Amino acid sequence: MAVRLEELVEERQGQTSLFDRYGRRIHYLRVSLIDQCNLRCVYCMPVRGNHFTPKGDWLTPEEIETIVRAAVAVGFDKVRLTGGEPTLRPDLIEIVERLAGIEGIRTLAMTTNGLLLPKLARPLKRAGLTRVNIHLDTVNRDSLSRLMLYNRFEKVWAGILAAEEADLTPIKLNAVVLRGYNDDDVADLAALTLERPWHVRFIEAMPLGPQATVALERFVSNVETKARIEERFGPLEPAFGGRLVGEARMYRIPGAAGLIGFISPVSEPYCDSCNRLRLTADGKMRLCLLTDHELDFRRALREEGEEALKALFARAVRAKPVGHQLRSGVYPLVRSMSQIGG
């Protein structure tokens, strides 16, 4: 159906915002830059058998800046930078120019799984970036090595001190927890913020693509995760009055400099307070993680030129869903998490 933008635009408090039809204001943007990754993460990409989008039909760098530049003038304000592994772009550092000259943006930040940071976090800090994400599934090195494969510890932990040096703050760490993965490891990651400010956030694996069965098979729901690291620790300290901030909720260990975060999609799905859109590395437009809905950007941008996009983004704003449908036994299975950005 066509939606004109004037029907999901308001404007409050001087802003310019984008309203779906279920009362949720859509501003934060995903853009997956790239499918390819340097490490095989058990939950999220098959070792052998990838297809993976090849170079020429990676969006470029101004097209990726054309539809965030559509993005912004309809309310968006927060940007995040995924892929695969989006430090395996050779044109990340133009990319990040390019966003970070885009008034308007609040937010420009990006998730990585750190080994390329030693090199790259000063001159993506320089480049205008404001803070990164970095994937650490746990600080045992023999579980590190079945989770993560190709990953060593030591080169993960220097990227993460390469963007702590470099002011890419505040630093937050990701772990996807899995039954006889990492489960027995999460009280170890939590304590990596007891003296620093870090954040380090564990999410329930989310069945999708061609790696559901992993996460269906060795799920751990965060109400587990927590009750391990409190058998430890003692109670958390709720933060931020037990609100969930983005998706996350995030607690303290008594005297702790840093916070832990729980993000729950499949116990406790945050679908109603869902604020984005995930933009792939080829140019579709997903409007759900969890599902298998998209819409054509790049042929939008290449076929009808830029002023087509900003219609485009009221298209997809009106029909992203209003949740996901995992609870009822339906999984998305046309691209893995790699091909998203997460």
The other form holds:
Amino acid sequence: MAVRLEELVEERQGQTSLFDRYGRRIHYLRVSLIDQCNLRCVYCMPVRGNHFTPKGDWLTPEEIETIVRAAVAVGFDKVRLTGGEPTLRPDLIEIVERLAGIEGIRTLAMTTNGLLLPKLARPLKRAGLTRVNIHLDTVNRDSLSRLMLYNRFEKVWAGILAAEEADLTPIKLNAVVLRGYNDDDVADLAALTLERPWHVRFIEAMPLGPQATVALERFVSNVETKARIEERFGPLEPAFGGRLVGEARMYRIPGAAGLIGFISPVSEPYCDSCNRLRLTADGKMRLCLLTDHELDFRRALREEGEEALKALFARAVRAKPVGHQLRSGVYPLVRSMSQIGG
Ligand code: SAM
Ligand code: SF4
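Follow the form predicted on its own with the form predicted together with S-adenosylmethionine (SAM), if you could.
Shown next: the complete complex, the earlier chain at its head.
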């Protein structure tokens, strides 16, 4: 069914906003720049047999800018670059510069494994990036190399410090917890917040694509992760009144400088407050992380021109599912997390 943009757009105090059928304001666009990665985290992508998008099929920097401009025109104000590993994109700085120049973007952030930040943190800041989320599953060297294949603690640590020095702050660290890999290490990771003003966020593993079985068989709920942290530090204090901040519930070890977050898409789904769409490196707009429904923005842009994009955003928002169905055992098979961006 064709949807007219006007049906979904509301003008309030001169500001345009796009609402979906369930009344959710959709204003956060995650943009995957590349599906390749220099690591192979076991819950994310297989070691072998990956089929990467050929470079010629990547959205170009101009196309990314055009799509993001159209998004901003219909009310998006937050953009996150992701991957695969976004820092592997040779034209990353140009992309950040182009997006930073778009009026109306409040936050331009990036999610990265941090390995290339010692070289890139300052140029990224200069180009206009606001902040980074860095992926660190554990501070235990052995668990780290089993879980995030090819990673070394010292390398990612250097990346975190480089981001902090470049003022890409607040530093947010993301950790996925898997049984038998890093579930014993969560309190050590949480301890980083004692002295540092960092946010350490624990993410429940989600079953997707070829690695779905790992996430299902090794799943650890955040109820357990929080209990393990409290065993060491005593009851955590709720921050922000215990409300969801984005997708995380935030806490603090009493007296600590930083915060601890729990992102619990499986045990405590937050679909009711979902505000995002996801653009893949090959130009498909994914309507929900955990369902396979996509719209082809690259084809629309190349065949119909940029005028088609605003209406396509309206269609995407209109078709956004109410939520995922993990509890009914339904999960997406077509793409791995590295092909979507988290
Ligand atoms: N390579 C970058 C990184 O690792 O941060 C960006 C892409 S990665 C797909 C984005 C986020 O997705 C990371 O924080 C990663 O831990 C998370 N992730 C990957 N696979 C996941 C899964 N199966 N369940 C939950 N989170 C996952
Ligand atoms: Fe690479 Fe990020 Fe996936 Fe790890 S989680 S394999 S770093 S894309």
